[in-house]
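Here's a solo chain for you in structure tokens, the form predicted on its own.
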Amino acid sequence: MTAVLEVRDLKVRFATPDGEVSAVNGVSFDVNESECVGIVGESGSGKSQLFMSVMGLLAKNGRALGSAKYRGTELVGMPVKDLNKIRGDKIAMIFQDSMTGLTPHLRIGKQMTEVLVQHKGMGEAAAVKRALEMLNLVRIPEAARRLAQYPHELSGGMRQRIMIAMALLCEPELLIADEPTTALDVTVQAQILDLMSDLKRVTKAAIVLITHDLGTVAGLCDKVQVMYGGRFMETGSVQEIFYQPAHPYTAGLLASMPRLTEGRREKLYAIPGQPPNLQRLPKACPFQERCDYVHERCVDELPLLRDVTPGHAKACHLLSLANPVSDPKAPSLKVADEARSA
């Protein structure tokens, strides 16, 4: 497969009065043509400020070291000027918060047409036209109307279709949704999440979704990258992390979600412990403080993303972790230091 991305060694670094923050802490990928990629983890595990650094918004504090390819364009570094040409036109972001995304002051049809004139050199009539278009392609009723409203006018689930219209005016080739159906009810969700599936079909636009909630990944993505402390710690396919999770962590996230059991209530497992202070790092696996699997090499060596089976990796010193669906504290666990079995 062709990759639209290409991302090498990225770190993401912010400089405060109390130290150095290390956001993101050296991660490999590609996004491929057509392929929709799930980035999962807690709040503050770098998530967004990765893509963030992708699109050049990081804060005026923020710096990003290592690589990130567009079609083989290096992104990193990029001048603003050469970076506004592809922002917004070949790569396009959908925010999580659409009353902060959206310009306050300005009605829906101005946001919407400059995006068109200012990177497709489109006239105003063909310009409205398009945008029209597209309201009706997230569902928008009553799109000529909504052209003329101020955001504040509109509900956050008429925002929120708003947003992806915007994001999808210029038919990118990489579509980045960072927690698109945050602060929405179930049901919108629900909406925003088949508008998204049809995207993907009809675009075939790739797509990154950033989320703290795996049921969305597992219904619309092929593959993710559980995240944690600025690092990967499993990469798969959804199959393999929602059946075969290889990874402490995964395995965690996954017996952390609601079901709904016949007959019978199940207690709501939590993982231990808080996220790591990404100022003070641990020395090796950041995932140690919280692991129940926790050893003397987790300590001592940081783990690397290596292959479980092709296609499918972690970044944990344990060999296995026996029926962790079902129970993330499995005692039948097998040897935990791969250094043993040399």
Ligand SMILES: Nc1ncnc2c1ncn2[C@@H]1O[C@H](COP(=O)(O)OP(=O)(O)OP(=O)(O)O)[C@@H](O)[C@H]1O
Contents of the next structure:
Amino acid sequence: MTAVLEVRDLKVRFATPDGEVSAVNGVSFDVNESECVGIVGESGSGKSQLFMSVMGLLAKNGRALGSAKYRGTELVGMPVKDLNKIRGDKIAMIFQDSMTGLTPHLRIGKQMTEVLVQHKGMGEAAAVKRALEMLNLVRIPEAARRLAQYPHELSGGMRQRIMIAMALLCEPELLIADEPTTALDVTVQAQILDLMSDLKRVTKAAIVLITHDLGTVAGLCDKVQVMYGGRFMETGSVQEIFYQPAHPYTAGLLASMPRLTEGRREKLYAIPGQPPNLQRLPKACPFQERCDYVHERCVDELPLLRDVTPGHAKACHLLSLANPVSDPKAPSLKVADEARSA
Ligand SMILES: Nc1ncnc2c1ncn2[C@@H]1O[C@H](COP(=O)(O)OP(=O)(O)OP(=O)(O)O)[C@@H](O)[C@H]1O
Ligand code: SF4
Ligand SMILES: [Mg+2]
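Could you drop in the structure for the form predicted in complex with this ligand? We only have the form predicted on its own so far.
Next comes the full complex, and the chain you just saw is listed first.
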């Protein structure tokens, strides 16, 4: 398998008047060609900032440390003018709120063709033809008429389709979709996910799908990375994450998925407590304050991500959820070592 994106020990820090925020705390992973990777975790777990750092889009008070390579080229620390050649062309990102991704005072046609003229050096007529093809691909009805419309004249679902079409214009090798359906109602959410699944087959792009909802990744993703406190708690195939969760946090997320009872979506369980304060992360395991299985070692030693079976890994000291005693072989990083290297 060839990696489109290789991330190694990536960290994101924000400087604030109250101290440093440790939003991402050393994550490593690959996104391979044509693969769909789901990034799942509660609000504030670092999902968006991880990919904002890859795209060079961190806020001014943020900095990325570590490495993120697109086809072998280092993105961390790359000058903006070089990043701009890759962003939107080789790597495209779509966001939750379609209004922020579109320019309100420009017609859809203009916004779409400008990208092609800029990145691909296309003439106007060829650019319009390609824009129409993309609108048809994302199933926009009356595509030609839409080109003359402004973003506010379209529904939220339609705007989200247009954002996806724009992201695909230059045939990116990697599409990062950050909560692409969260702002939409349930029916439109299902339509957009259905569309993404079609696009996965039609385009060759690798897809990263960021979501707080495990249900969203089920039908679309090949592998899942569960994030908490800026770290990966568990990584594996969709089947492994859903049917053989090995980390207490993943098990908690699965238990808190809404169930359909008598036609209504009901949430029967919520993980007790709150995500950790990223300015004062607990010593050792970030999940310790909410974990039913917490024991002495969890408070003392940071568990490292290690294979449960090939391709399925967890960052937890337990032998297994079924046998919740500390695994003497589980590798850990003594907190003192971590503090020294941070
Ligand atoms: N510019 C900033 N300055 C300080 N802290 C920031 C800044 N931007 C983000 N953060 C913090 O970084 C942490 C991770 O944020 P991130 O946006 O990655 O969360 P997320 O997992 O995407 O959550 P959500 O599901 O709500 O989108 C949060 O605690 C957030 O408050
Ligand atoms: S390391 Fe300990 S606290 Fe952390 S998830 Fe595992 S059992 Fe729970
Ligand atoms: Mg986010």
